[in-house]
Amino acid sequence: MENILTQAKRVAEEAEVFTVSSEETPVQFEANRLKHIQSKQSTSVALRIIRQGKIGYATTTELGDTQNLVNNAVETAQFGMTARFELPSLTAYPKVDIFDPDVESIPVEEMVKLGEELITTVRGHTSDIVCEAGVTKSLISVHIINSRGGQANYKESIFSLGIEGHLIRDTDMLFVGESQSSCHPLLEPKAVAEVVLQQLELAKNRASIPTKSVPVIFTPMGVACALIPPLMTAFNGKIVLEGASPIGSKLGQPVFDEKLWLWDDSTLAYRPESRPCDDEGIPSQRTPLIEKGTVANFLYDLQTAALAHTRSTGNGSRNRGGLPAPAPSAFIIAPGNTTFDEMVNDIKEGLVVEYLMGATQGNILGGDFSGNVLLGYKVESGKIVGRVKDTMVSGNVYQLLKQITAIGSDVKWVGSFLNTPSIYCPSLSVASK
């Protein structure tokens, strides 16, 4: 890395070298059986330069080919955008615990056993279900140095396990699933399996729902499917700069229900999206996005922050090696004080949405979503009475979140990117066959 930086400094005013190495061991199950075990290693080096005021960029996986990397970065700088930022100098980073050496030492045999246990538990409840499962351990090392003396170096461990089940009976198809991820080993599959068993229990009976607007409860997974993708786009500083975000001009204004609080946080201990700094060497932080319904901030990397005349929020992400762009680390929605059961009890006729299929195919920039309810339940007189079929929902995130009936006290991680409670909205448009 030092050699690349030295060569780059000879031909550019500023330079930055970003290296990421990863070692991943996924254990995959398909059709209730072990399918394959792999071990993958990769290292990539990215060079970003500022030459004659413009950004040049190149990346390689050939670690000995330093001169070619520098030459390619110089060539792209001819056509690059004008650099508005300065690379960070040497700085202190928050202590963020994201590495557990126990992950590395977990034998593959134990990972296979975890996957088998997940499938056995689920099939013990419903024998004709067909399951896919995955157990994966990963180790990631990141190293950043630049021509202003800035440098960062950290190592992360990630362990994840999950299961999906498909149950086909005549023309009826049921999809269930759950997953967890952490920087610690996850050696108790019971919590994942129990969620799937609960889904199977709730889906045992069928129910129909009329075509009209009804109250709806989005479970944490439902929030992730329907409500979060438009918000992630709207709070992206690049989208705000382009004038495409519907909330871009509403900083400091109330846009959402005052019960809603949302922030981005890359400093949480032992979470896969946490880190001491972003991919440009900017210290990690907790960034409030919605406070009491009011738009509080947007997410920026160095370039977009400079163009917006503000500072980076530490959200520069390279997606394992690309040019930096603003991206969320982990979205956190503050819990309320209403239990899930209390929300259900409050509904005379309505819907619980667990999974939506195709929700992001609408006008995501405008906040619109629509999709098939892949897994959802009918509520009648305060009770879940069965699973709905052939049902679509559609709505707008900004209209839904402007008036929230209740926010749940049940908080859950969905994947590695979202921590959210259930959200109960007074009205959503439903269409069913």
Given for the second form:
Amino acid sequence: MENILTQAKRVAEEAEVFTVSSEETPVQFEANRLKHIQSKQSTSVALRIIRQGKIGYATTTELGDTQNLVNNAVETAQFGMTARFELPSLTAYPKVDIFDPDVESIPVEEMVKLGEELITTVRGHTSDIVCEAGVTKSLISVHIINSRGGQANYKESIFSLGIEGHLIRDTDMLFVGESQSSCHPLLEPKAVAEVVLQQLELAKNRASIPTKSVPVIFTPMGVACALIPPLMTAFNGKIVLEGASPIGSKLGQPVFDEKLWLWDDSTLAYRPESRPCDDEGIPSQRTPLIEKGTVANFLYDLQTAALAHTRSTGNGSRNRGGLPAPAPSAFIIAPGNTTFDEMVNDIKEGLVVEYLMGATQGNILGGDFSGNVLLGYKVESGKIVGRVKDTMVSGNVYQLLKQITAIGSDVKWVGSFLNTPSIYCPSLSVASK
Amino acid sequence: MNWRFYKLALSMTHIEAIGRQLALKGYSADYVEVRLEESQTSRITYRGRELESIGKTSAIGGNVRALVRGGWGFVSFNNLDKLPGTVELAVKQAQFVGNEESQLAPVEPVVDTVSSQEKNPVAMPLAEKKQLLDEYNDIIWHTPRLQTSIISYDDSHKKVIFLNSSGSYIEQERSGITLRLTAVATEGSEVQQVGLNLGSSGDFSQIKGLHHQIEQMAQRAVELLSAPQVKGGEYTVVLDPVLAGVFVHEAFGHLSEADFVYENDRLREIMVLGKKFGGAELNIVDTATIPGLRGSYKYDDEGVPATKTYLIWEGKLVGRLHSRETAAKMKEKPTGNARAINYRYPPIVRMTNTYIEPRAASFDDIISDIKEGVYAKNWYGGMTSMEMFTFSAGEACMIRNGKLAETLRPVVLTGNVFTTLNNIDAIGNDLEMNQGGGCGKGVQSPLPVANGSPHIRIHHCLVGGR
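Form predicted alone done, so how does the form predicted together with the partner chain look?
What follows is the whole complex; the chain from before opens it.
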């Protein structure tokens, strides 16, 4: 790495070398039985330079291929954007615990047992369900150095458990599933299976809902499918800078219901999205985005922050191996004090949305979403009566979150990216067959 | 162990040198294969008036896959020097998993070299690519009331070497280009966008000369600001060839991938060959054999030659897409549809170029007797859970009394595989293939595919709306 930096400094004013290596061991079950064991090793090196004031960028998987890497970065710098930022010099980072040596030492045999227990528990409830399951351990190490003396180094362990069940009766198909991840080993498959069992119970009966507007509860998974993708875009500093975010000019203004609090946090202990610094070496932080319904901040990397005359929030992310760009680390929505059952009891006729298919395929920038309720339940007179099918819901995130009936006390991690309670809104438009 | 590893020969690339010296016989496995891959890509993005990022990548890597008593081991790596140990690790993993009989459909061993039909687009000067994108961006920015633009251009060139323990040795080269343009219009806190997605199997000229199309795209984004949203409900819907291509991919393509079916007895009953899904006019094809399309190749990632497979013939299920394992377990012929997005993943059953065959109806025939309906065009995307699926249109307008009427905001449509294909009651004569899409399945995304169809009409199609 030092060698790449030295060579790059000969042809550029500034340079930064970012290396990530990972080792991943997925154990996979198909059709209720063990099918694959895999082992994946990967390394990649990214070089960012500032040459004649402009940004150049190249990546490679070959550590020995320094000359080609530097040449590619120089070639792209001819056309690159003018650099407005300074790379960070040596910085102190917050202590963020994301490595547990126990993950590495878990034997494959034990991972197989965890997967088997997941499947056995779900099939113990519904014997004719066909399950796929995955148990994965990963170790990641990240190393950043730059020409201003900045450097960062960290190791992370990730363990994940997931199951997807597929139940077919005649031509009726039901999908259920749950996955959890942590920097610690997850040794309680029953906790994951329990979520699936609850879905199976609620989906046992069928119900239908007419075409009209009804009150709706988005479960944590439902929040993740329908409401979060537009917010991720809207709080991205780059979209704000372009004038394409509907809340870009609303900093400090009440845009959402005052029950809503949202922040981005990359400092939570033992969470897979946490880290001491972002992909540019800027310290991690907790950034409030919505405080009491008011727009509090947007997310920035170095270049975008400089263009917007503000500071990086430590959200520089190298998605797909590209140049750093602002991206959320983990979104956290504050819990309210209404239980899920209280919300259901409050509804005369309405819908619980657990999984929405196709919701991210519309005008996300404008906050519109529309999707098929792949997993969702009808509520009648305060009770969940069964699963709805062939049903579409449509709405706009900004209209929905302006007036929230209640926020749940039932916070939960959805994947590794979102921690949220259920959200209960007064009206959503439904179209059904 | 009969591992042999020689120093690189100077005239060959790194992976050729390794591949040609590799012997896979003699391991205690029913089957072993190795894939080695070298790739280059370049990427240019614009957000707003200026170029945002430009970068080049090069990667080298490989994998080993082993099958022992029905269980698979798979190891992927960037570091090719560790290959000997890697083969052993994959075999050991497979031994740990396997406890039944291995089944792979027999395929003749192949020794072949397939070079790319196109010039390597990554090697083209960046200045030439940038100039074209600058022209396109200028057009978008000259549109009144337009807020911003997003453009991303990607190209790639890769060489893949495949060899297996049955004696196959195949070198294949592939190139690809994708171009996505989005125009964003705003008014107050209203934001609307229209996109254009194109691709080619490496031919840069296919993304040239789009100036007029891009101008129209930008104008439509502005028009959408004042367009109403459709009222949700059931409509007679006409799909343009682009969206109908997404429809056929989601509505039926994924369900015909045999890996969903082969170990699931209930699904095997539902998906029995001969079952009726649509009307007598409906033929659906998947084939990787059409030159120049992004989903085309000569051999798949298990070394099986590409074929043309009818999935639906005259409305009935007649075939499905297979890997060697799914074909053997279902006692059908392999179709050459096992594909991996890159060396980090094992091949799984995927579509290639999927389309509805054209029939006689003209566009006027299709819309003339519709009293109230929706004409949906262009795509944002699609998803399926096999029984139910969604597909979303980038643009739409109402059809009233047989004529195209007011512009609508983009719509999302949904269907059910057991009813919607049967509700297709008109198929046009104007087949077009769209090359701008990429398909995702599990974690493997985006895989180059092409989708196509003529205009089609579907009655009783559920449309989301206010």
